[in-house]
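For reference, the chain that follows is the form predicted on its own, supplied as structure tokens.
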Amino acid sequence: MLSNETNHNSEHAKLSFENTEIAFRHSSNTDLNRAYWLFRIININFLVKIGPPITNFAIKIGLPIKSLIKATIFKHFCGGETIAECNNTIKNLHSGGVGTILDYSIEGEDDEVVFDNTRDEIIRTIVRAATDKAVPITVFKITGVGRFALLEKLDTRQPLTAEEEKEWQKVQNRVLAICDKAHASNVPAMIDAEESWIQETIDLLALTMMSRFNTQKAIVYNTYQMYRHDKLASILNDHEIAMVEGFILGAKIVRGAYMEKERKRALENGYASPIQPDKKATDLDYDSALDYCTSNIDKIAFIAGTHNEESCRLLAELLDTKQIDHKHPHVYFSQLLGMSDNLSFNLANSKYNVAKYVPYGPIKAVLPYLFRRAQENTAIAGQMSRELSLIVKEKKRRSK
């Protein structure tokens, strides 16, 4: 799909990340100040810290904090604890031209009626999704259809008993059934990435959708984590077995979520880290699979999961200089809900692609995906600061 450059060029000059109008057009004064608050207390780590224990005591004792959560960090980084709640956040985004990802984030459960309710509550985004052109992708995590011991057990080749074959059965057929009901409904499902220690079942699991399902569309996407010195050779190596076979490589780009733990279980049971060196190394491998990508976008659709403004800003030159339409099917940005708003808002505006994710859940599932978006965000160096000086920027634009 070639489009007129000229065109592309006069779109891509309007393209600024530092428009706060565009950026929080969909905020109220409320949200605004909300979010000002909450950015300000996770920029103090100490509180971050100890946040998380002293939440799930009080929750476990049974203080009334739920709805404190509900009303602040939940709000503003979650849809909703149901599909139907997470309404008026996808007519919100939708408003500004961006799409939702639903994500039902349960994690770390260990039991199989909660897989199947899993598998069944995912099914559920699909079904929402075939419906609503808000909602272009779902996602899912394997971990949550099935356990994350099994799948440990099967990246280090152990044999499996003849149960654990069972269970290892079961989870096959609930990641069939999700990827067959998104097939069927034309709607792409994209499997997360999760420790490099159980990481080898589920691309092997993830590629053998895509050979059954990718034949004529990119329906199955699988995850590379760009902060594992391996993953540029990943897509490569995929890509190639996905032209043998002749399928399309559905691929989501991100950074990766899990250093501090991967370095640290490297050090403990003396393996080299998967980890790349530096974030230098990092930034180079993201953005050449940013150029790999668009270079064969025919045979790769990909979605580009970040928060840095200069690998948004080196994809929509890509697409630009290779001609390449804005919105071409194969390709979209993706930032999560609370975060970001100005790389958001802003591309959907200069009319690319673009798709939140919105995590939903019942409070206390959600939780650990909450604690770790606040850590994350003070790691990030700067990314909590820039968040806040973006909406003090738009509060004094208002005040005006």
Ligand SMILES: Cc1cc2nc3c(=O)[nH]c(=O)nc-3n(C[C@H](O)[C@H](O)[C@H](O)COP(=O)(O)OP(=O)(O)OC[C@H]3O[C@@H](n4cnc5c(N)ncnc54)[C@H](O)[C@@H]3O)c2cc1C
Second form
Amino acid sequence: MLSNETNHNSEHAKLSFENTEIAFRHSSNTDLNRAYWLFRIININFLVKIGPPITNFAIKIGLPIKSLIKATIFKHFCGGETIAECNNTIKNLHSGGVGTILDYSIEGEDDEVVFDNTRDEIIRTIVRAATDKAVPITVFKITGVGRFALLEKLDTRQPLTAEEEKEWQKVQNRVLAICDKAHASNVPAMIDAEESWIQETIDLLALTMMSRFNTQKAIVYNTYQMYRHDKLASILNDHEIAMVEGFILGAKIVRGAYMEKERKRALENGYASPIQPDKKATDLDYDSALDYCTSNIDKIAFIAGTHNEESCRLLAELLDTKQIDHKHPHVYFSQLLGMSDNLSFNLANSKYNVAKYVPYGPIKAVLPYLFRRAQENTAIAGQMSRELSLIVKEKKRRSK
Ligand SMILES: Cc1cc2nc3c(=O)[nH]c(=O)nc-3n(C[C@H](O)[C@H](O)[C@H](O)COP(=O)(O)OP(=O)(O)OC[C@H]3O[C@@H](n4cnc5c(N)ncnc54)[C@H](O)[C@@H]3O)c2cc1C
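Next, give the form predicted in complex with this ligand, keeping in mind that what was shown is the form predicted on its own.
Below, the chain from earlier opens the complete complex, with every other chain and molecule after it.
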């Protein structure tokens, strides 16, 4: 026992997120220079503020800026406009031991034809994953296959009109078609979490899919946002349901992406915000969720979607102290393409399961995603962003 522990600990001691040589081994000097200039521009808060309206306006009046976007910010954060265009990124990540999660990033659509097309595209990502271990997991958003306002109405439990009932049936059929294909292809499919005022409907749908398709293996994963004060309890509750019904719980654990929007809506509508009182409370619940899932690793398959170094380190430690194999199929670390390569590639180098979201889609449809990534990476209190400082460190190392 003692020698085993020593072994695990010494393995863990080697895990460092500071090694930029490993983090950027897959990036050429040209890639690194492009990333350097990109993040320098993104660090200028003013430019990030005025960027989105100027870009949208330029596209609207037909200025030829798509190729400029494609060669810069799009190239950094996205795999391509189609699955085929993502092939180089998939190979590149795989060469560093990191898997790809193809994320068809079309947002804000409200049209039945688009919803059917999105369902078909998600199914194509599953087909692409089925024959390539470099693409171990797939993902989709319920709002990619159903109208936001309809989900919102369902969440309030208002009765639907006959027309809406038919529409809702179509949404459920699309989700079923995706999960059915995932199950038949033996490829896990994660369902992203969204705004709290549509999330209950998403949760119910996800749980129904899990109970149907996760009896032998975790195929469907729901997402739990730990910035919500009720979501640690949801994991425990859903685990209980899974135990009673006899299926494996699939859980993607994130902190949550819509905090400002959530707080603003709660304030405007006079209800208690679902968000934790502070960051510390979110972090505590996030780390408790990792602890809970690792303690129940036989019955919970989970993916830690985070760029937080402490949480990644904690999860690595939990696996070692609980003597869970780094390659246990029930645990994955996950980051977004173009961010936190120091975490992804150093974890993969220590033989943990890691996969990155690789967003793709037509440039215009992906723009809101790109604007969010830019906003996230602006300088804080005059300091270089974490990404930029890592790139600078690696450039210095290479020039030596
Ligand atoms: C692979 C992957 C998949 C993802 N999927 C989803 C998804 O399906 N749905 C979704 O909503 N998000 C998703 N996200 C985004 C995620 O929820 C976070 O917004 C983002 O990753 C930042 O959190 P962090 O854990 O990386 O790190 P950190 O930088 O440590 O945490 C920042 C986060 O902490 C929380 N926070 C910050 N300040 C406070 C405060 N004052 N009070 C309470 N909480 C606070 C917020 O959630 C904020 O985003 C995903 C992220 C990744 C990497």
